[in-house]
Amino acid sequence: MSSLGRIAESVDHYNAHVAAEVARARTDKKFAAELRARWAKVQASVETTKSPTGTALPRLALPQTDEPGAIAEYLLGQGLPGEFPYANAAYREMYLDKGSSGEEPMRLFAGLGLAEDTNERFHYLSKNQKSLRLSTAFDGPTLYGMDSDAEGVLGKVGEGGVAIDTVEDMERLFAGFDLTRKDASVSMTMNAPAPVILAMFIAAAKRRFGADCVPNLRGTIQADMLKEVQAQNEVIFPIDASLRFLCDMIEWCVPNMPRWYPVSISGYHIAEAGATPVQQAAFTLSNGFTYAELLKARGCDVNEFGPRFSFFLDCGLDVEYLVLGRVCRSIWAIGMKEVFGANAKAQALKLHTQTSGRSLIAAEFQNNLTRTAVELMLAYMNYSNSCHSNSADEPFTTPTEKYALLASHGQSIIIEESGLFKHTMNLFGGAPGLLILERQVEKAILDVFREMDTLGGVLAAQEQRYQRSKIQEAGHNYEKQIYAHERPIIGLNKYISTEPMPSVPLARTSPKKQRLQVTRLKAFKKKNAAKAPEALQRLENVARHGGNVFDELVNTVEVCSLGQITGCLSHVVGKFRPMV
């Protein structure tokens, strides 16, 4: 049995334990009295507040009961916010209006053109935010570890994301931002070359803030290679080497960057490739457990690396999204505790959510504002730690300023303007339908775990294309439902307008800027021509002899470009060959 089989058993055993404790609470008077006493303390600890219209509200919503069985079911089956099994939230208080001290969950994604273009968009998006939360999209060449001067890529430079070739580009990208601020956080959607890009980020920060700044850097880099193989395809190195480089980075970051999440285990791209909500959750969680296995096999302490894992889920309009984050937190907590022996910090799943890009429709595209608003509500009802809202014009273009601003305002209206979340924590929890849906979704996820377990676990299932085939099948079914009118899409297959397609401005990188990026890159290579060969040789030696590659990369990026580094590592470990 792989860890997935043991995790599924652990969740079943825990659920049976909860049911037994509920029954015990209703028959054992001493136990019932203990529960009532604990419940009274919890209730007494809840502060009260008032809505702007004067309604008195508790800062935490609790079931209005003193029945011991109901108390046991809530405390053990869901947990108070911030307590095992974390169904209600990873922390005791989130989103509540605390004045200037609280961090808003909004994390807006940006990436276009050259580094200074994205820097300008960062300043535009963050000017009205209390906290500094920057999330970065990279262009295609960068995602594949290619330099902007590589043959045949010039037209893709700066398209769909920012072009980053060197540490100097990284300096331009975050110019004017104090990355050492306590409330500063940087996210980078980068996978195959993630170790190189993070090393550039560290080197750029050290240039600006000094060598001692590294422990103060806060944020995350995606770096999730399993979902790349299963869904998104941005893979450079063979799977074993990719996982080795990722684990090297995690192992280095845990002691040296205690505020950094060196992996964001991502279901978003799995869902965007076609997976159902259940498949997204099952594959994402199972990938997370696999990373835990790989690190434990290296001798790493689960209580050290476990708290540095973060997760990233898609949020669409299917009903399962109403509980997906809640269920994922519970399964992760139980699995980490019972199978990996992790402590409370490593049990708490921290979640970033992005509204569904796949749900955005070109036809009557303004309806995407409503779709995204509904998805934001679902994301916040799951108490996502951070959230990105897509722009309505994304079916046509990289988000323009107008619709990026509207996407930002969508979150602000829900979190700041409305009273749905800022007065009372867990206001929507505990509804009978929600609990029924949780059980059904949890069962379906565990069924996927058990199926993968029979195949030998995540890596063995991946070799048999299990995850990829399931995602493709689900994506095909989704499209069939649309064309058969079984899945209504307003404006596309239902209530169709006769209005012509709108003229939408497109965000594009000009050829002049693309050539400027190449010119800068060539100047960097010329400046470091004498130092780069020696740096690459040192990196090659480390890679060949089993050393920590990331430890060396922090030095290599000072004088070598992204493409030079990936070329060097490919020379040592080879290149990824897609499975047929």
Contents of the next structure:
Amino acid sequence: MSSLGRIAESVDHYNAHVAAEVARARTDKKFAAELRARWAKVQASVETTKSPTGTALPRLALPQTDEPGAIAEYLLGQGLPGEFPYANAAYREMYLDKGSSGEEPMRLFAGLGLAEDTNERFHYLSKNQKSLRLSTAFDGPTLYGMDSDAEGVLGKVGEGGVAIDTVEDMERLFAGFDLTRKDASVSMTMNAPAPVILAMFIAAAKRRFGADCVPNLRGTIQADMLKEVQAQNEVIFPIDASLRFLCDMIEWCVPNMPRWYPVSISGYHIAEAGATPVQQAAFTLSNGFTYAELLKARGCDVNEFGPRFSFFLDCGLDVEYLVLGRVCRSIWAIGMKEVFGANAKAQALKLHTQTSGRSLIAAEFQNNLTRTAVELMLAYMNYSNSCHSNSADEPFTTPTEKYALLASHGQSIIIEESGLFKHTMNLFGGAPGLLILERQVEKAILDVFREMDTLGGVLAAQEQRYQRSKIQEAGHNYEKQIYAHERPIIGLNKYISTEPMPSVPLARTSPKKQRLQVTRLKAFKKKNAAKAPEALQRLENVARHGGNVFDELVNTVEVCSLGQITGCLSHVVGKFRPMV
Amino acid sequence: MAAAKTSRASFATPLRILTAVPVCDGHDSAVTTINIELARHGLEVIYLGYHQAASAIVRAAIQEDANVVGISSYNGGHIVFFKEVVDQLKKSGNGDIPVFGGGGGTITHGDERLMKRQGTDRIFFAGTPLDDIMNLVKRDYARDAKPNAKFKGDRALARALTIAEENAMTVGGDYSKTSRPKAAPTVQKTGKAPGFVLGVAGPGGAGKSTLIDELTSRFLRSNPTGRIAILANDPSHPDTGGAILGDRVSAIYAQDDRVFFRSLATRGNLTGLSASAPAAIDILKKSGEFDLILVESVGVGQESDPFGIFGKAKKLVDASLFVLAPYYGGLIQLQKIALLNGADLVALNKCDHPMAHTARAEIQARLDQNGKDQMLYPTTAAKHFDPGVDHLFAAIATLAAKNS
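Output the structure of the form predicted together with its partner chain; the preceding block shows the form predicted alone.
Now the complete complex, all chains and molecules, led by this one.
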């Protein structure tokens, strides 16, 4: 049995354990008394507040019961927010308006044009934020580890994200931001070349803030290669080598960057590529467990790397999204505890949620504001630790300023303006419908685990292209449902407007800017022409002889471009062979 | 098979479409759906994959003699990219191959106008019903593949293969009876050796395509100027007549002008190869272009003989390679595989599999029984620079040298 089978078993065992404890609470007087005493303590610890219209409210909504069975069911089955199995939340308090303390969950993804353009957008988006939370989208060539001067990519430079070729671009990208601030955090949606890009980020930060700034740097890099192979298709090196470079980076980050999340295990792209919510959750969690296995096999301590994992889910309009985050947290916690022997910090799943890009359409695109608002509501009901809300104009352009700002205001309206989250934590948890849905979704996820277990686990299933087939099949079904009018999409197949599409401004990168990026890159290469070959040779030696590649990359990026580095590594480990 | 027995008058040659996603773009969800639908509508879909350079798309369109190229673009830069594909097709004398595309909402109506002026034939927008897309593609991109004296180089060769495919269909799939309704143009270079033809067969999932691609990389490295041809046979759907020919996706070393890669759908022929394969091999040999010609069969079973190894007629290939994976189902199953008696070379692929050790001993014993000079090569084609593949390639090179 692969660890997936054992994890599915452990969740079943845990559920049986909860049921047994509920029964015991109802028969064992001593146990009942203990539970009541604990419950009284919990209830007493809850502060109260008042709504602006004068209604008194608790800061935490608890089931109104003193029946020991119900208490046991809540405390063991769901757990208080911040307690095992974390169904309610990873932390005890989230989203509450408590003055200046606490960071807002908003994290807006931005990237366009050249580094200075994205930098300008970052300044624009963060001007009203208390804390500094930046999230970077990279352009196609960067995501594929190619230089902007590579043959045939010029038209893609700065499209859909920012073009980064060198450490100098990275310096421009974050100019004017104090990245060493305690409440600063930088997220980067970067996978196959993640080790190179993170090394550039570190090098750029050192240039600005001094060599000792590294432990203070805080943020997340996606670096989830399994989901790339399964869904997103941005892979450069063969799978083994990709996983090795990733693990090298995680191993380096754990001691050297204590505030950094070196992997964000992502279901977003799996769902965008077509997966159902259940498949998204099943593949994402199982990928996470696979990383834990790989690192354990390298001799890393689960209690050290476990807390540094973060997760990233898509949130669409399908009903399962009402509970997806809750269910994922409890499966992750139980699996990490029971199968990997992880402690509390490594059990709590930290979740970033992005509203669904696929659910947005170009026709009557202002409707996308409503779609995104509903999805955001679901994301907050699942106590996502951070959220990105998509811009309504995304189906046809990199978000323009206007719609990016509306997307960010959507979050503020739900969290800050409405009274749904700021007074009381967990107003919505525990509704009968949610509990029914949670059980269904959990069971369906475990069924996928068991199926992959029979195939030999995640990596073996992946080799048989199980995940890809399932995702493609689900994507195909989704399209067929739309065309068959079984899945209504307003403006597309229902209540279709005959109005022509309004002309809207597009954020495109001009050819002049694209050429400027190439000019800069050539200047960088020329300047470092004497030093680059030696740096690449050192990197090649480390890669060839099994050393920690990340350790060396931190030096290589000082004088080499992204494309030079991926080319060098490809020379050693080969190229990824795509799967259909 | 219905398709093969029907005369050309009532059964049109399947339309061959090349689909791809542009360079630095991994969004393959839409193109995957379109591929499935196109095949369901009876088209032969040659899928090149995502993250494909304009030059790779053009090369594939030429070698496959595609009726049309469909590009699905979702992360911007489409104006430049589509123009590049169209321009390269024109510049290489293949401007007759139209290019259409789609990109959900990312390609605007304004973009469409500009792209059409620059030579893109059509853009499909989000919300276009799949059936409408299929009908338009079938209506506008069907063509009669005639010999064309203007075609040069690989396109001339590719067109000759297309005609061979059509000829094979007119005579119920039996090439030997072909009346050559349209003579396939010969693309012969005088004085050049015909090249060594290696047939590659094996059960589905054994890793034939990957192994062939790894052999291609060995060829390109060991032979700095020569060319290699690959004829990749894949089954047509028995009911729809369509096919998804996806071998190019994982053929990373085929992206080189020294590699001529052609996908052939079997179109109802059940021997393991397209009925046109004998003619196709002949055309490739006569061209004098290639030092090595690899012919990949569809996944074959116990009694198959796609290359005519056991028959009395002339063999289709100079030598054959049988590829299998360690999980063939035990000793008794192994005994039943006829090709193990006839193949010159046997590759036990996926040797990183736990059953490989046992499999190797069993297969060796099986070959020893034959008492022929057959060689077994353990390979792990999925591994970069696998020494087993190096050994296999050396053996092929030795056979080729003996042959010439």
